[in-house]
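Here you get one chain, nothing else, as structure tokens; it is the form predicted alone.
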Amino acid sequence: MTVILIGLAAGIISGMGIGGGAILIPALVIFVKPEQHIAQSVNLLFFIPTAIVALVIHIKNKNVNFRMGIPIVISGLVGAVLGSKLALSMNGTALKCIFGVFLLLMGLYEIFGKGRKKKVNNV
């Protein structure tokens, strides 16, 4: 039941385009307790079907900019190869720390970066 609830929450976040991995990986590590590499690989498996469903819905609503997206997809594929090789070369503890720092920095950016941006736009 825990895994199903984690999948449901991550799916909702993923469908919104926020990135289900931000929920899925920490939730798996905290509640199911797999190795960090396993949690991250489950996240990758989770991403494929949920991204396809979300992408189809966003395409139907004409919210996808293919001109912007295709170069990002191509460079993202190269980055995925490099990133997965880098992740496999690390131990689980280091990978968990890097992921935690990444989430912390993104959270701080969202909290403090948004307000600054609004002030610039209002000037």
Contents of the next structure:
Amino acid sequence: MTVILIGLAAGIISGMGIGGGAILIPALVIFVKPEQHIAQSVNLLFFIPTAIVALVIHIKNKNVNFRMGIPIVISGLVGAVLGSKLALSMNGTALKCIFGVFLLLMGLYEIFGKGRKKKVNNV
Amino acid sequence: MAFSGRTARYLKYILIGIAAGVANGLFGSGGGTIAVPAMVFLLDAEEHKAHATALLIILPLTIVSVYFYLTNNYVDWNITWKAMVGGVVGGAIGAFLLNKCPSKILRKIFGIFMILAAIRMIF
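For comparison with the form predicted alone, kindly provide the form predicted together with its partner chain.
So here's everything in the complex, that chain up top.
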């Protein structure tokens, strides 16, 4: 039941566009206490069905920029392999600590980050 | 931006991709948190198009990372399916609430939660 409630909360937050993983992973680690790698894989799997549905809607609404997205995807795949291998080579405690630092930075960005001001002229 | 040439633009694509991929694979989340502001600030993308394009970018990266987590047995289906059930319901609620709540204030509230969770995870 705890897990379903955490999923519910993370779903509400990601439905509002705030990034559910930033809530899902720490909430699981703090309340359900799985190993850090497990918590991370829950979020990765959790993201797939939701992202497919949202992506289809965004493509239909012509909000996806393929010219910009495709080259980023290609280099991103290299990054994903590197990042995953790095995560799997670490022990859970170290990974949890690094994740905590990343979460701290994301939290600060949520509080202090501002959307870009409209540029007057695009040079 | 000092450079506006083609090479500079492709260099930015590559850097954004690798950074988003490494974060997403290493932390099981956060790729979008990096990709969205990077596209807005470095590539002059519109905010809502950057959000939509980030999904196109993160989805394949997530699938690659899931493969590595799966083959290393870092997946707990019992936690995952419960989180997904909650997440689907929550996602619908969140999308509904999006037009009713000011997300600016919510971001700050969740930012504080993220920082508290981060501190708990680090120490």
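Numbering follows the first chain given and starts at 1. Each form is matched to the other, and the largest set of C-alpha atoms that superpose within 1.5 Å is called the rigid core. Since the structure is predicted, the reported quantities are computational estimates derived from the model, not experimental observations.
Taking 2 Å as the criterion, Ile12 counts as shifted between these two forms: its C-alpha moves by at least this amount when the rigid core is aligned.
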